[in-house]
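Next up is one chain by itself, shown in structure tokens, the form predicted on its own.
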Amino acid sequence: MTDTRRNDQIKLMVLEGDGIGPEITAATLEVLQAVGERFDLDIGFTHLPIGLEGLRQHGTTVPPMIVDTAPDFDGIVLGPVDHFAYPPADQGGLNPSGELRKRLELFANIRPALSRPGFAPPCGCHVDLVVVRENTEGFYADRAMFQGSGEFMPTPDIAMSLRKITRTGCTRIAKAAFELALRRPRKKVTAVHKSNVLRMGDGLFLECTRAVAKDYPSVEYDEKLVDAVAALLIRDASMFDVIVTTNMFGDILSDQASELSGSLGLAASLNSGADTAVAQAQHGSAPDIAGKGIANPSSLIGSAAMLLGWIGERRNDPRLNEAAAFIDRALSAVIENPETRTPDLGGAIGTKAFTGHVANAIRTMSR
């Protein structure tokens, strides 16, 4: 149901995570703080301790209480989480990323890959498509099976994955990346698939994506496997609009597409179900450079600004999605300055001189 309440808080949950996320969260907040400024709108955050601060205050990288509670917030702002250093699941170390997927039924993984002006891509074309990654099911071990995991060794010398593939599933991720497509100016949707070698699997998604298509006459729909669309994308990625797919091939093609328009360090990403949204940076939690004032935070504020545009679409308020795009107009134009880039950028400013430039540029950018 459409919320179109237009002057209540954005109340957001702020996981700030391991590594560089507390310093890429506050970034994201000052911006966040700022755009509210600028268009008045009220955002409210509340702090909850995940991965190892979790760890060490409730004895788990998950504390119960930040998905209890999900349902009371607008949205979520999670920062990178280091699971690789986490103990086994049985002493705590769940995965923060798998576990509000599954238990949030976050089901729409959204992730623009987009070039950005003044900074070339390394694909030589200019790059703006979407892959729109199917989120709770596919190869990932942790959400194969009710209980137990998707992953076992018969013997010591064979390891086996199961790879689960449902109708309802990719019924939902067909219908998003259609959903999304008819928002943009190509209007068109390429499902990728490995369906000569995964026939039964692929063969359902396609199954499913095929009936949603007809639903959407006015979207251009085509299909192609996922180790010619790795080899499209680096010839010309601009031949892609929306690309929808299952999880692991959305994992690694969103990444390869994000490289190619810029850096995976200016990958927005959203996780979306129906209830809840969870703004999170596309990249890892970047142990090597935690605490050094470098890190940028592109991502995450990208990721925030697209948390915006989808509570202004639940609220039916303008302002937000209004919001969302300055946030990026701002980004926009800071990377565009050679002077104002963060290392990884070619620069030499850190992470608290960067969040200053896009929040002043929010401040003074005409609307």
Second form
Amino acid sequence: MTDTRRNDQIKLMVLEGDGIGPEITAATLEVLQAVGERFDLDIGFTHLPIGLEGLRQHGTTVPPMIVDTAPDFDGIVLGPVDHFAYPPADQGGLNPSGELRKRLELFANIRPALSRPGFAPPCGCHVDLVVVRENTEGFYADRAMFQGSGEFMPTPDIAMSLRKITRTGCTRIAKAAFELALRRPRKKVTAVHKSNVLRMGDGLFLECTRAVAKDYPSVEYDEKLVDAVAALLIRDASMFDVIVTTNMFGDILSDQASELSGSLGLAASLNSGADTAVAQAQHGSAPDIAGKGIANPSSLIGSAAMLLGWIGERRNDPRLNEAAAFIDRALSAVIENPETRTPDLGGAIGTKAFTGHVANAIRTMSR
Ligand code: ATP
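Could you give the coordinates for the form predicted in complex with ligand ATP, as opposed to the form predicted on its own above?
And the full complex, kicking off with our chain again.
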């Protein structure tokens, strides 16, 4: 464990992850350091191993000290993980994303899709939406059961997958979506579902969301079928503000929206619970480009900015919210210039050079 914490300031646990994880995590810490200096924030980093490095050092991809010590930190920065490369669970190969979401009760996965100025997104329209995705239940085999798996095979030719939907889960994710909408200019929430087929599961989800909507009369509320939303995002993503939905629909729609806004490499996200939050890019470990030095770190840098904002709300410290917005502005400024884009955005510079430009913008931009 390398510990560079100072005093009692903002304490972040850093988990580099697999594939491009170490590259984009290093970039993110460089940017956090620059913003710390600019805003006089004392940010300390404690590195712990996760994923393949966790397996090498501790025989498990999620070493127990991560969850055990999480309450000692203000938040966690998690690089992407390559759980397809792990051994079976009984040999230490746990999916870190699922484990942390379950065990730290990170029920809300906040996934913005935002098109940046000067960079024409593939969809041709301005995208500024947030998918609020339930994170602790739904169609995820590792989240449905107290014991055993939510997927099983009664015969070699039949596979069954369970989907868990609870009143508690639906109500708290709906509240998170409406609270977020209150802070956005358009103040609109769209509940996305498939209640014509999943009558009970998505029926319960809608029942809870409608009940929460009544407490937020200043927020516009509507409901749409998930298949229609998949098409509408492509037709005109600008019609959406906050989308609230169940786990798997949210996973799929947020990738679609992020790619439409520019690239998965821009896609930030925050997994938050009542007590802690994890900054984690929306994408995976991108093994196809790992080690090449060309990954776009904007996703994790943007996620870390969301984490600072989340800590700022909890501490009621506007400096942190200002710092978060400043990181976002720096990202926009660098992406706006075609000369300082990474290959996924059609540019030619690598991760390190891109990061240097973002850090430099943070040092030099006017506040
Ligand atoms: P997983 O199943 O864990 O999501 P995956 O490889 O199927 O992994 P991603 O890792 O999300 O999916 O990658 C999808 C595509 O997007 C890949 O071609 C990858 O190189 C690209 N990609 C993902 N993240 C970035 C990034 N930060 N910068 C550039 N390209 C990226």
